[in-house]
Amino acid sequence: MDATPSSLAVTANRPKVTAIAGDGIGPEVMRAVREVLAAAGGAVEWEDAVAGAEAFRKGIHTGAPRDTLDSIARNGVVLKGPLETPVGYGENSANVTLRKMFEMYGNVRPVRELPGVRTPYTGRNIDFVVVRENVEDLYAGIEHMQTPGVAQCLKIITEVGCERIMRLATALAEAEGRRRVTVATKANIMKQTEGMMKRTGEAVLRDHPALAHEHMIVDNCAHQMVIRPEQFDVVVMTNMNGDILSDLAAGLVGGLGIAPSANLGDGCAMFEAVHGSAPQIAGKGVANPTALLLSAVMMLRHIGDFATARRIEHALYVTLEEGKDLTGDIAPPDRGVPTAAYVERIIANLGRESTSVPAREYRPIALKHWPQITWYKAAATRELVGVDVFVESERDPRAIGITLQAAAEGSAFTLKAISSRGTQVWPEAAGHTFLVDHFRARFMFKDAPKGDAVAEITDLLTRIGRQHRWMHLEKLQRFDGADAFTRAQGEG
């Protein structure tokens, strides 16, 4: 993976990297990785920083002290061990804080069969990459209690966010000589949000005719990963889907304990082990540093040190192939060795090349630079056709309909439908819907309004508020002649 020179702090031709050892086994695996990099000749200068449990205990709400944030901003590259959020300290994940504060919008998770690591899929030659959008979707964290018993989380998907992750996925595919990109979404249900990823992905991939591509419904993608994982090359997804399926994918090749990852953005890249802090074995000298070591290999490629990355990667492969001096989680029963012995074996194998792992040549990733502007997309035409008003009520839908029709009488609106949890319940339709005290009332303008219709909407809310609590509203708009909203199940 490449980085523009401006994103790296360089001292005497040695890139400076912020090292966050992390919690639990983090300091042990970080020491092990730095020892291997030093032995392999990795030209890195380290700047140690703190995040996670130690920061939370000091009352730092984000889990990332100012000094750490300044270090990351200066250096532009981070190698990070596992972080925890201790119960009773703080509320935010320090991992998510770092990704979002530095707009590391792309999460890259290689999924490759490792020699000597036995799984039910051994011998299938699994070798693909999950590329996950990393900062929006449900992970925007915009949640509200709508009623005492109904919660809402906003799924924020942006067209530019979809384009960024798709261009990263295609650039990665081309840099690694991969041939196919699979866009996995839930666009059959979430047509506006997940559908945006599908549509944007198809548009971006038209610019890359040498790459084969397909769209796959994400639940089928999970199914296909289990029954025929070798079909995949690069799989790109929205945030939550990618979070879940990248962990599933790691399970195919040995689990999170050996899974590396990268978080990439315009000005910063963070490389981290996917596994947790494993406090139950912390300090015992038995932790497996493989995941962080492979993450460091990705980091070396990012800063342009492809030769050292290859030396370390192949030394690891040879060590795993020989099966000597492996940590207990990947060794045969009762034959595990301490972390130090495993590291010594990897270092001893530096300079040797694996003959069993298919060769893959890596080139710098040609990442597009995204300007620091407020992204805006204009519509040629924009029409306001109605509003959805969300109300709290213990009444049955027929009674709610009568009161809301009465409220709309003499206003600029007519009541079109009422739905509960996405299903129309008024006018009454066939079937049965379990009702809760959260209803969406859809009002349509009788005549096309002039301007933004603030007065008309305010009047409607005042009328509704005389009989119902309302939580929020959504404008129903048409952009360029197309409805920018969906209909409830059963709504005509």
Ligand code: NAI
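Only the largest set of C-alpha atoms that superpose within 1.5 Å between the two forms is called the rigid core. Residue numbers count along the first chain shown, from 1. This is a predicted model, so every value here is computed, not measured. First, how it differs from the form predicted together with the ligand.
For K450, a C-alpha deviation of 2 angstroms or more is recorded between these two forms after rigid-core alignment.
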The other form holds:
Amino acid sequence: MDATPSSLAVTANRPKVTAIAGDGIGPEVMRAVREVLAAAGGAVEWEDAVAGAEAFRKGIHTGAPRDTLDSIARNGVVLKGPLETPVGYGENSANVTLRKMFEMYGNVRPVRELPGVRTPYTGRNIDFVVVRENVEDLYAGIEHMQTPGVAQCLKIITEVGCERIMRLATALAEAEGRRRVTVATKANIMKQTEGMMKRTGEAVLRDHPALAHEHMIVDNCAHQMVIRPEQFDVVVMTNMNGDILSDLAAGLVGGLGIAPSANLGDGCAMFEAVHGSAPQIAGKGVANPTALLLSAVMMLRHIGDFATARRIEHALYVTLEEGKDLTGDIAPPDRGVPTAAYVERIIANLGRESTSVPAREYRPIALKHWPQITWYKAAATRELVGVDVFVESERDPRAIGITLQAAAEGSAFTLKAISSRGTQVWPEAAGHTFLVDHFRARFMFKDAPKGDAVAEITDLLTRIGRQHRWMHLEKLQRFDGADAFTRAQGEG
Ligand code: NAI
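And the form predicted together with the ligand, for comparison with the form predicted on its own?
Below is the whole assembly, all chains and molecules, this chain first.
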């Protein structure tokens, strides 16, 4: 965590932008947005690139051709239409490929009430930003079937990953003149993983005394977003929680047709609408380009063109306020117009000022630079105190306990507990646990290992393997004197 802070921002003057039109309605909304930017005087030079369905059809299994990756690497800024994840061309999502290849670890989704877009929340002044960690968590996609009927997905959360997203969130809060940061986690249940986001969040926020902050349990955060969304300013979450709650948040202010987003990393920023390729309306010329247009406004601010961003935002808001010539998804019933007419109206309104745009002082985001090294966190002391061995068995816990105790006899370990999906079922059951063929057996070293601990673990596994299938082992460690593992429900 001792990276040298730098003022390196992804805000350098880089007027060249990689444009990926994408699939379905992508080309229509991209054309519309480029027309508005050109009319507004945005000094952007576009470099067109391909990703998504077209790439998959050519047999590129990542969905992103080399030329596209090179263009992104060169320009560092991308405006992207939606990309389909076609069924039958391979398993990869081109979106995930792009995010991961360029380590765009921060997903930023502004949630703001727009004039003229009526929702049950109209008038509540919703104006917050969801900052979602974008590359870790369950989305690392590390999954295994542990038995024919039991699946596992690893939730990988790193301290440096939490620090990166928290530093991004605080930089964003300061750049936008926001005052309050809410870190929403499930740390009450997942003390090590979600707890890491909570602890790291609190540590980072101590460096920003001018920002008020709070921790909120993420389920309550979902509830609060529905009950009183106007209380939020910046909300930071791990990947899956952020994925779900940012969609909820978009729904509060009018939904997919108008929700923009940015994927930010150290050397790359990709701006895109939250919505997908909307195949049902593709090619009909009726898609709403607002979400991509607002994403482009974020992009303009990112590259430092604040004046054009402001011009476009005002023209869009005037258009929405007046309510003439809106696309079908946001117009009154049967009053929707084609995309082209809506765009024409926005262009005609360039230069007009809206009274609805909240006064907000935007400044470039100064992101901390994270050097490309293997991040390593040392511990002053480490102890290996035991192992969890996951076994498959159709027997009952008492019988399994007897066989595992017998297996451990003469080894360096004693059997401490057996649990089923996190609840102790041996030596005493913590409750009326429904049993499946997947048990975690916790073995502790009788004495601190002095010799070859690996040989002792291997010996234990050989003994267990004579009676049971085992599929997974975790070391139980203590770092700097603290347990680096949790206890099962009911475990003493
Ligand atoms: P979708 O967002 O494409 O469509 C959901 C609903 O919203 C549909 O009724 C659609 O007509 C409407 N809608 C979406 N954008 C609109 C717009 N700009 N104007 C008017 N109406 C709009 O979600 P869906 O159907 O789940 O996904 C379709 C495809 O898009 C899938 O292949 C999916 O993988 C992909 N997708 C890509 C994303 C990306 O590139 N970031 C994000 C979400 C989905």
